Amino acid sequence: MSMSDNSLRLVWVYPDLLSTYGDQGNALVVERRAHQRGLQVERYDVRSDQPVPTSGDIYLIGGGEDRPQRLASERLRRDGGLQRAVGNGAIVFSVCAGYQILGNEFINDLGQREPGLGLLDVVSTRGEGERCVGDVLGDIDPQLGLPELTGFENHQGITHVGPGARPFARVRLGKGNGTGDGTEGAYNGTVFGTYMHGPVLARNPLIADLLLKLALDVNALPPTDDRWYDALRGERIAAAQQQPA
């Protein structure tokens, strides 16, 4: 896709299974940021009983409870559309349960190892201690050229990043991937995963802009009025900084 095409195909994957923590807000933010640049957006909300289209530009996947996560993983593996879309160069941004599904495997609600889609070189297990819950602050991988990360985590999972992916961020507050090494999320090329809710793109609109730039294959986007986003970011970062590390 390019700016001259003037139309962005945005796919929200399985909102009936994976939209537990307000992550649909991520789709709203991508739509808004695209509209601010004069782009038309064709948004497809694809339920779990529908085939995943392979011609999308950006695919968003949210969080969910354990059983819906297993069902979503099973159906996405059978469908194959998301994997084909990535093979076509599509951008994928996933959150929490969606992040685990994109990996090589995770522990499902039955306590069994469940195969993921293998789109990210990560493996997720279930932590034995307290849930990772609360605000997170961190530094996004410098290669991505983004400001500090702010978000909210609520997960029991522990995710190990393999050599085929890079950590999305390093946390200064919060647990992130839960491995104790300070990593948060993972990415490889056009596929991204994070534990951050918030919704994370409302708190970090420049991540949404990164997805747009990748989809458009451009290095920069026209500037926008970010006063609302900056106020939200400042408020949440200040509140998180008041909490004990």
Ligand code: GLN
Contents of the next structure:
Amino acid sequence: MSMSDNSLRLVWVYPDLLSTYGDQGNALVVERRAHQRGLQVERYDVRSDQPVPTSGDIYLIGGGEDRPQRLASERLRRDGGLQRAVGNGAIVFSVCAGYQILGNEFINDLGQREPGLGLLDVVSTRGEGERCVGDVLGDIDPQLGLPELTGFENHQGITHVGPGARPFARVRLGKGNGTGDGTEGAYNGTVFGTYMHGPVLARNPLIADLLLKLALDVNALPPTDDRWYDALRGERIAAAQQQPA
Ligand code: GLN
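One more: the block was the form predicted on its own; return the form predicted in complex with ligand GLN.
All chains and molecules follow, beginning with the one already shown.
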């Protein structure tokens, strides 16, 4: 997707419904890392009573509790803007409830099957066991060329990845998709979903860079000083290793 006037259009979808555990930090990290590469960023925070613009470059969606998640899914389905944006080649990075909404279906707060947006070939159900809560460590799909994944999860839903998507990562610690197969998240082309909070892009800034590279259609970006990110990563990775399995 081409950017207008050296300016990246970043859309933060439904902060009024979907933004748990500081997921809005993902928008700050994308913005900051774009600025560090000399890009201008036009950021749109789109509330759930506003239409989702269709000409964004990168869309970010956060996690949410069960009821706001149903409302968000209903409104996004009705609005259709996000689906059109993906049809135009937009990049979408979604977390937890946002990830479930991008899929084909999830179980809503009323215990009913709720259609998602069908942008990722995944189906979410409610896990029968304990909630998946805690720090996570994993290896991101080697095709994406990213270092180890660190994040924090807190979800009851479990997600099955269908043949039309690839798992985003494999967990070494934690539950990820919660299906017991060790997968975490899913992606297909430019559409990504993960259970990781943290905010995940603060803990894994090279994922933010991947989104920027996809938006710019380049293979590499100028390097940045990542000492603060590395310190945070180091701390969280050590904490995860100490947590009981
Ligand atoms: N309500 C969803 C679940 O529990 C998502 C939770 C979240 O976004 N943290 O599976």
